[in-house]
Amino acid sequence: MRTVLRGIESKTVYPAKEQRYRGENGELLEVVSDLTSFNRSPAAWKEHFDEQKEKPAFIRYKDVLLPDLPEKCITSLSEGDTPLYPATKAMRDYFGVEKLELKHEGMNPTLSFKDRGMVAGVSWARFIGADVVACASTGDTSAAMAAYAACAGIKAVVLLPEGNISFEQYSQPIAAGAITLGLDTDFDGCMELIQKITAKHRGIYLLNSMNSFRIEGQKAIGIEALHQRNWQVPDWFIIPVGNAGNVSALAKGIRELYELGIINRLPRIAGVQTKAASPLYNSYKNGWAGLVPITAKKTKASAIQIGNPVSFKKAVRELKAFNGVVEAASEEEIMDAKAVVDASGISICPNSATAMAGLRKLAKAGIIRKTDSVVAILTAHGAKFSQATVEYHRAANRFANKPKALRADVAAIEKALGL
C-alpha cells in the first residue's frame, strides 16, 4: 500500500487498515501517502484531474486523497463541484477586500462540507469491513454520516447535545435512519462518550474528525477551489474553526499540492472562531500556547460551539506552516456578516458567517490587505439555520429586513409599498 497512519509527533507508523484513531502514546495520527509513486509531473497531475472532470469530485481527486481505496468501495452522493462565487460589490465593500471569492460547501448533498469527509470515511469503513459507524455531532457531521451510511447500507449511531443544534440539522440523521441519541451534555461531552464507546466496542467505527481518513476527504475543498482557479493560488484562505479538522485538512491538501509542484506557492490561512468558543484563538494570542479547554458558551454558530477541539495540534502545526492567523468574532459581528452575504442571494450558516466576520476584522486591522485575493470557505447552507435567520430579521439589528404582518387588503399593501 502507498498509505500508512503516522503519529504527528513521534512519527511512529501504523498499518493503514488498522482501526486506530490515536497512537500508542495517545497522539493524533495522520494519513501519509507516497504520492511520488505515481511518477507524474506537475503537468501530468493537472492533466489527470482535467481528464476526470466528469466524475464525482472525490473520485477525480482520489489519487491525492486516498489512493489505496478501491473504487468499488466508494459510496458517493455526487458531492463536490460546489460553486466558487465572486463577491458582489456590496460584499467587497463591507468585508474590505477587492478580490473575494466564496467557496460554498453548503451546496453539497446534505448541505455542508462534511459530505467531503464522509464520502472518504464511510468508503474507508466499507474497505476495512466495518458494520457500524458512529459520531458525536453539533449537527452537520451527523447529517452527513447518516446519509452516507444509509447509501452504503451501514448502521449509523449519532450522539447529539440535546437542544443545542438547529431543528433542521436534528431532522437529518433521523430521516436517514440513524440511531439518534440526544444527550444532556454539550458537544465535548458527546465526544468524550463516543470515544469511550468506540474504544470498548471495536465493531463500531468512529467517524469524527479524529478519524484521519475522514479528514483526507476534506482536503478536496481546497484542491477543488484551486482547480477552479486554474491553479492560481490566492493570497488567503479563510475558514471557520470548531473542532479544527477542516482547517487542518484544507492546509494539508494545499501543502501536498505544493510538494508535488502542482502549485508554485502557499497561501496564508486564517482560522476564525466565535468568541463563545475560542480556544484556538486564545492559543494564538498567547504565542501558540498549549490547548486550554474551555466550556463553550451558547452561540448562533452552534456547529463550532466546541471548547476542546480534537484536532488542535494538527491545526496549530498547519497554521504555523502557512504563516497563519486566528481571529474571533462576536455574535453581533457574525450575524451582521451573515445578513450581508445572505442579501447577495448566497444563503450561508452562522458558522460560515464567523469566517466572514473574521475577514472583516482582519481587513480592518490591515493583516489582510485591501488588494489581497481571498477565498472564503462557507461550510454549510443557511437553510439549516432558519430560526437564527428569522430571529435576526425580526429584531432591531443593523441589517434587519423585518417582515410585516398586514390585513389582506389592497390599500394596506399599497401603503406598505409606499404606492
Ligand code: F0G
Second form
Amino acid sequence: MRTVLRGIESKTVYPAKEQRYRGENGELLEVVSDLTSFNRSPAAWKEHFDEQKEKPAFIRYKDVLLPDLPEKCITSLSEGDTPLYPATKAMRDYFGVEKLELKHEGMNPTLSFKDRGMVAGVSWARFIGADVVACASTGDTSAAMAAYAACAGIKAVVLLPEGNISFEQYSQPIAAGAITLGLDTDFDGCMELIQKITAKHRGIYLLNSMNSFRIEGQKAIGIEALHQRNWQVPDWFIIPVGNAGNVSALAKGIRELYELGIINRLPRIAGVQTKAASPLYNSYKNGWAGLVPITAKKTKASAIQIGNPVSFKKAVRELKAFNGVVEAASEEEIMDAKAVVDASGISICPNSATAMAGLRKLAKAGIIRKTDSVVAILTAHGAKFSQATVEYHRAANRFANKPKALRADVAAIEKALGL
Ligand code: F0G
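So the form predicted on its own is up there; where is the form predicted together with the named molecule?
Once more the chain from above appears, this time first in line as the rest of the complex follows.
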C-alpha cells in the first residue's frame, strides 16, 4: 500500500484500511500517499493526466487521490469535468477583478461538489467492505451519499437538521432510498450524534468530511481546475466555508501538485463564511486564535450554517501555508452576489454566492488586486435553492427581477410589456 492515515498533529501513522476517523488522541487524520513511488517526472504526470482525458475525472486523477483503490471498487455517476466559465463583463465589473473564472461544481450529478467526495468515499467503503454508510448533513452531503450508495447497492442513513435544509435537498436522499432522519437540532447537533452512533456501531461507516478518504476525492476540484488552465496557477482560489473540509481538500490537492513539481507556485486561498456562521473568520481576525464554537444563526446560505466546523484545524493549517485569508458576508451581500451571477445564465446557490460576495469585499479592500487572476469555486447549483431565489426576486432587492401575476388576457399582457 502506498497510503496511510496520519494524525495531523502527532503524525502517528495508522493502516489505511483501518476504519478510523480520528487518532488515538482524538486528533484529525489525513490520508498520506507516497506519490514519489510512481517515479514520474512532472512532465510524465501531466502526460499521464492527458492520456486519461476520456475517463471520468476521479479515475483520471486517481493516482494522486486514492492510488491504492482498485478500479473495480469504483462507483461513479460520471461526476467531474465541470465547467470553468470565464466571467462576463457584468461580473468582472461587479466583483472588481479583471481575470475571473468560475468553477461550477453545481454541474455534478447531484448538483453539488459533494459528488467529488462521494465517488471516493463510497468506493472506499466498498473497498473496505462496509455495507452501511451514514452522514450528518446540511443537505448536499446527504444527497450525494444517498445517490452513490444507491448506485453501489449500499444502505445509507442520513441525519438532517429538520427545517434547516431546502426542499429540493430534502427530496434527494428520500428519492435515492436512504433512511432519512430529520432531527430537531441544528447541523452541529446532527454531527455530534452521527459521531456517537458510528463510534458505537462499527458496522456503520461514517462519510462526513471527517472521513479522510472522502476528502481525497474533493482534491480533484482544484486539480481539475488547474488542468483546465493548462497548469497555470491563478493568483487566488476563493471558496465558501462551512465545516471547512472543502477548503482543506482544495489546499491539500494543490500543495501535493506543487510537491510533485506539476505546478511551479502556490496560489493564495480565500475562504468565505456567512456572517450568520463565521467561527473560522473570527479565528482569522484574532490572529488564527483557537476555535470558539458558536450557535450558527439562520441564513439563506443554509448549507454553511455551521458553528463548530469539524475540519477547523486542518483548514487553519492549510490556509496559513497558502498565505490565506478569511472573509465573511452578510445576507444582503450574498443574495445580491447570487443575483449578479444568476443573471449571466450561470445558476448558483447562496453558499456559492457567499464566496462571490467575499471576493467583492476582498477586491474592494485591495487584498485581492484588480489585476489578480481569480478562480472561484461555486459549490452547488441554484436549482437546489429555488425558494431563496424566488423570495429575493419577489421582494424589493437591488437586483430583483420581479415576476408579475396577471389576468389571463391579451390586454393585460400588452400592458405589462408596454406594447
Ligand atoms: N457549499 C455547499 C453548497 C455545501 O453544501 C457546503 C457544505 C459547503 C459549501 C461548505 O463546505 O463544509 O467542506 O466547508 N455542506 C455540508 C453538507 C456541510 O452537509 O452538505 P465545507
